[in-house]
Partner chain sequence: MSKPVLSLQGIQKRFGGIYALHKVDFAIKPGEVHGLIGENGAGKSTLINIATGLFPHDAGTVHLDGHPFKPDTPRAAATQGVYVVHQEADLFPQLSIAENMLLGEGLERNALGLIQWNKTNAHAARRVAALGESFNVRQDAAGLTVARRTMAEIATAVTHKPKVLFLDEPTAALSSNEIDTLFQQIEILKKQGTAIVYVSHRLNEVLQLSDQITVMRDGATIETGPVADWSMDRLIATMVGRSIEHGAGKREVPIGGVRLDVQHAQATTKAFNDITLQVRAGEIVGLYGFVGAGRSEFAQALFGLHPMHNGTVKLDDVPINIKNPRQAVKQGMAYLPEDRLVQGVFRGHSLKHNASVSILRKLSRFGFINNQKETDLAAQVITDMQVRTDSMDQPIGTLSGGNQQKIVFGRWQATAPKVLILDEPTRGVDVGAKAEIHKLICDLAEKGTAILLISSELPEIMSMSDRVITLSEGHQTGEFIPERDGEVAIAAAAVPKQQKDSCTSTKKASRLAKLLEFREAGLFAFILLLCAIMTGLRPDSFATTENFLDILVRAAIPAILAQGAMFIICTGGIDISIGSMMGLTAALTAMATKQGLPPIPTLALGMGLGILLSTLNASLSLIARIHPIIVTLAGISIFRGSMHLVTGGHEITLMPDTFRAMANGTLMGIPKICYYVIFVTAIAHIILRYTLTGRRVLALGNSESAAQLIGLSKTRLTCFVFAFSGALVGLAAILQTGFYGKVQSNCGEGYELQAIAAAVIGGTNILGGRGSAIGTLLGAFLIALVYNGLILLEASAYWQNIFVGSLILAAVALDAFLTRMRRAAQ
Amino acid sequence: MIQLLSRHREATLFLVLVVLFTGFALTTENFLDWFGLAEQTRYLIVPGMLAIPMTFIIATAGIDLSVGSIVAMCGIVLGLLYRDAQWPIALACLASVIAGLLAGTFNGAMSSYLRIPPLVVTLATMTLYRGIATGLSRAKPINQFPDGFVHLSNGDLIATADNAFYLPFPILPLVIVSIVGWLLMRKSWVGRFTEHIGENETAAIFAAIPVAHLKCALYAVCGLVCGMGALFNVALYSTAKSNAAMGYELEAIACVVLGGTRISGGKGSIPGSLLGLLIIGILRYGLDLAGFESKFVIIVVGILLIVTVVFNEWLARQGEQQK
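Can you show how this chain looks by itself in the form predicted on its own?
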């Protein structure tokens, strides 16, 4: 039974998702309204994008608490270059992504080469990057972005003539990032080495795995994805703010942990992280429609995470004992 659950964790999560969806559909009015469901996905895109590189980082027994702050900082960089420096929006977007890459590389270098625990590093840079965003913007929002840019998050990928069915455009980049992440995790040496590092970093070093370089690269890529996510976050609200993306780091971590990636490292699942994203999204949307206050929704999600973490660790230990 334990081996079955371990091998088919994604199938179990999918079953949980189906049960949740069916339960809310039968008990909550307007839950099956396509407009509401499709619009809800727009708010899941950025946390979902962040959850992909976070899966790799947590699989190495690391953590990145600065992703939300990087998203906010990159959004401010985008806004200031477009509004004040009058850069073309495409160049401003590119600079925003590069800023995210540099921020992530700094996190990776500090934790990998200086061997400072990633929890300490990213906790410090979470404040640092948020402070940079606040200082650059003077805590004032930046808006008036061009319509073509706003379309990134508010446009439709597929739409019928009467808009009875449509898919939001930002689903496309999430799918692309997810596919790339899955290929790297399951079809390349990157995923294998990542999980080996999480299982036993010392053994990985003796096995000639470039541990420091790989870990630094993972944080750098995480920053790159944060820069990409900043574009969609700014486009969604048509505003760049220094307090944007608050709590996104916790949402991304929640999706990863719920998806079956061990917080202690050694195992990662991209499909699991996406299923975790959908479960949390459906849970929040359904409880909101049912009339629950947001504070109670947070409590429910927190309890779900505690149960998941305990279950993941118990499942892993039972599996190790049976080997």
Contents of the next structure:
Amino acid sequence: MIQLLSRHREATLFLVLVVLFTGFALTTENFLDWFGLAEQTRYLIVPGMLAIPMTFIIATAGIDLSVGSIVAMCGIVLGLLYRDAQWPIALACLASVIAGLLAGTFNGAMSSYLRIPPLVVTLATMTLYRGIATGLSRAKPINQFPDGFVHLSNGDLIATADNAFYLPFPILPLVIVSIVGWLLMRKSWVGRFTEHIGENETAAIFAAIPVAHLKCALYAVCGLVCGMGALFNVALYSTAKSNAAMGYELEAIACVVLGGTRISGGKGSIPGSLLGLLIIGILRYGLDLAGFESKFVIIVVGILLIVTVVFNEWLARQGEQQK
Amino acid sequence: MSKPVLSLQGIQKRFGGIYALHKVDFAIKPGEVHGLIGENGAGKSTLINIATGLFPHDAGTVHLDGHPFKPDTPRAAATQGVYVVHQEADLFPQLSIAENMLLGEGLERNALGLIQWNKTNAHAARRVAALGESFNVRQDAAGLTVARRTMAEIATAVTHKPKVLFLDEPTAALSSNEIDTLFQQIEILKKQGTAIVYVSHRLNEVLQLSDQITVMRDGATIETGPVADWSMDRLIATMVGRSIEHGAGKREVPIGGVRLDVQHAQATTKAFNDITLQVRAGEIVGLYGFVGAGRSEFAQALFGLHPMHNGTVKLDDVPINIKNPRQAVKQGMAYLPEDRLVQGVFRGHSLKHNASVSILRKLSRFGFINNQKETDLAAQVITDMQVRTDSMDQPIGTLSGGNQQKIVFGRWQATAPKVLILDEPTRGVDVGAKAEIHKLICDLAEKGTAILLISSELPEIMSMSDRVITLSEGHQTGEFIPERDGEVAIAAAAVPKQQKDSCTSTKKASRLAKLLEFREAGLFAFILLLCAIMTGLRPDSFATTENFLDILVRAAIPAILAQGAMFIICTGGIDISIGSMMGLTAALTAMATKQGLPPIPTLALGMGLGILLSTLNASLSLIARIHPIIVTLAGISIFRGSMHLVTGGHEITLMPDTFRAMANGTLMGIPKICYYVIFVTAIAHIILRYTLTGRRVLALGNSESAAQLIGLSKTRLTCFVFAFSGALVGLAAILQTGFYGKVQSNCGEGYELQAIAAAVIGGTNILGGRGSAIGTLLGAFLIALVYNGLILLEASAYWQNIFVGSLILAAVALDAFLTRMRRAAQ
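Switch from the form predicted on its own to the form predicted in complex with the partner chain and print that structure.
Let us now look at the entire complex, which starts with that chain.
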């Protein structure tokens, strides 16, 4: 049983997903409404995008608590450059992505080269980047973005004529980021080395893996993806604000941990993280429809995170003992 | 003849499938010095660890004074009179030497249970003086040379008048004067009837001191006899033994030109000095020496893992300058590390992945791994190395030690190195695997690889090497041809000679770093400086009593929370949920008050709730054995969400005056809330500085393993610090509600970072082990002062958060910098 669970984590998660889905479908009215389900996915896109690089970081036994703050900061950079500096929207978007890359590189350099634990660095930059967002925007929201831009998150990828069936456009970037993440994790040496670092960092150094450079790069790319996520987050609400993306770090980490990536590193699963995202998404939607407050959902996510972490570690220890 | 005080009979000990000890009989009488010698890995350390309770034995019996003796912990062994002085002392680097010496048995305390530092230090100083040493016992242990650490440990052990004292390589780091002192102490202890087990590679010392000598080899005691029966030559011969299992040895292969040429290599750490050697194509050069000879350090420096201070390295006549292992591999070097579990394998990963790691990038195109090539490579390694396995996809951790070693060997062989350094290639592998590995080494030599073979087993060195170079305490002591010179000559050259005078003087850290050490004073000066600047800039609004009180009030709540955060950080943990926890507690207690609960019971309720929630955080992270950051990250949203659920998202206002009177208003012109801060800081200071619990918290944060050695409970201490923090969260919640007369839905938000920042700025080491209540208070004040200054300077209040984040980073980076300076100074 234990072996089954740890070996077929993704299958187990899929089963949980199906059970949840059926459960909600049977008990909650309007759950099986395509419009509602499709609209709901728009809100999952950004946490989902963040969960992909987070999977790599947690696989090295690191953590990035600053992702939500980077998303907010990049959103403000985008908004200010577009509104106040009158940059073309495309250029402003590019600047947002670069801002994210810089923020991530700072995290990575501080933790990899100065050897300050990443949780301390990113805890501090979580406040720092949020503070920059607040300071730059003076805590005032920025809105009135062009329609084309807003369509990034609110447009549709495919739609039938009567809108009975459609897929939201932002699914596309999430799918692209996930595929790139999966290819890197499973098919390239980047993912392999990432897992080696998390499994045994000393041995990784002795095996001539460029540990510090690689870790720094992972945080940098994580920042980059945050910068991209910022575009979709701003477009979704047609607003850039400094308190945007609050708690996204929790959601992203919860997806990753739920997906079977151990917090102590050594293994990362992109499909797992996506299944984690779907489970959290369905829970959120179902509980919402069933009339629970959004605050209640956050509690559920928090408890889910703790329970899975404890479960993951227990599972791993059982596995060790069987050997 | 007196009876033995300690005796071990038929002791066996296995690690995994390998016998570390398989036949050990050892006995020692009171007042006897018993020399214990053997090569590295002969089992001496395992014997000591079993006798002193570090781990249990599998078979055989141990008796102390004729009674069965099976201590669970080193602490338990010590209480029964069995002590050990380890070669590398496991210390609490950020605690004073006096504390390191006395914490295990208890520091000097007064009737109230508070620590009396003067007495404690005097006690420690007396012990040190009794050894004829004179160093400052108040100094941090981190600033101590290895020699003095050893002396401090010996001093501690000696004052207990132990029944049995194990000395494991005590003279390795000592200068000749210190060794004389040590020998005098040993004489005194002997007269008192202490039995002393003296473990050393310095055979002349053993011959000089011992009454009896036992020689160990391959996990067994080989021979015991009175010192008169032994001579240096016979000791070496017995120690080295004759091995029959190395049948084949090295094959004759043609020797080519020089591939590796090292001239005058020297380590920055002085682990090795002036090593000059050459290895030719097809040649195997053995590097032989005992613990502390500097063999692995030399090999790792060649491979780019440690910086080399001096010297030139040429590969195939081309000078190379290797800075990291990647460059080394590119140049054609490979290094099979000594410690397979720590430095070699990725235990949970498959055989295939373990085999391919070093050439994975060569098996890839555009970053993508060619699966077929990788599988072929792994299959090749498995066949070449004759690894016995069903599948290359099974985790390497499930294989035997020998097979694991072959995979790691194969990983390096696959890089087709010009120079291969093998560090203890057959340690901990069974006889069959050993012979196979030897054959593989010969195969590589045949292909023209230059091989540097490091081994502690002389038979292996003898049978495999074309030439042998001996190292002793970092110096090259000779070059031999095995068949011509014989093993006794080689072993004799490797045995550490008499005491070199090790450099005992510590270089002084730079003045800047020294100054920065006085964190509280520096912080205070910085605060004064900021005040002076502000007074200059805003004389009318800043330098007023009113404004000063405003800063104090602003600092109060974070200051109280920060004392709890400081304790948690001291153990190496963190709690980022305290802000939300405070919000939830404030809401619940405010509702209770509204229901008519009087103030004092409400206070108790609030602190109780805080303790409950916080201990929950601690328990979960202890159960899952993960860093508390994850649990408390989830805690943020759970507590905040619960708060919204109970309040329905509304503010709770109109708190009764009797309740508000606890926190609101002034007493003797000073806001009441400030008295709470002073009280809490005083309590925190006393606990941290003057109670055993406080010192144990610091000890745990310094070194978990050393804390375990003296019998401290991680669970208990962790729960204590979280409960303490929880109580303060409860107090802060009530004070905040009382002060403002309401609970807002964002009550406590952001306070966790202010609290952590205050603690870290105040000199608490974010990695644990060092903290200061006064510093934390000053830190909280500094943050409030910066906020206040920003407002007065009409800087946008929106920029405030940037300062908290930057201050944490600056404080942590400063700490990292100081640690590095300190290390550089040693």
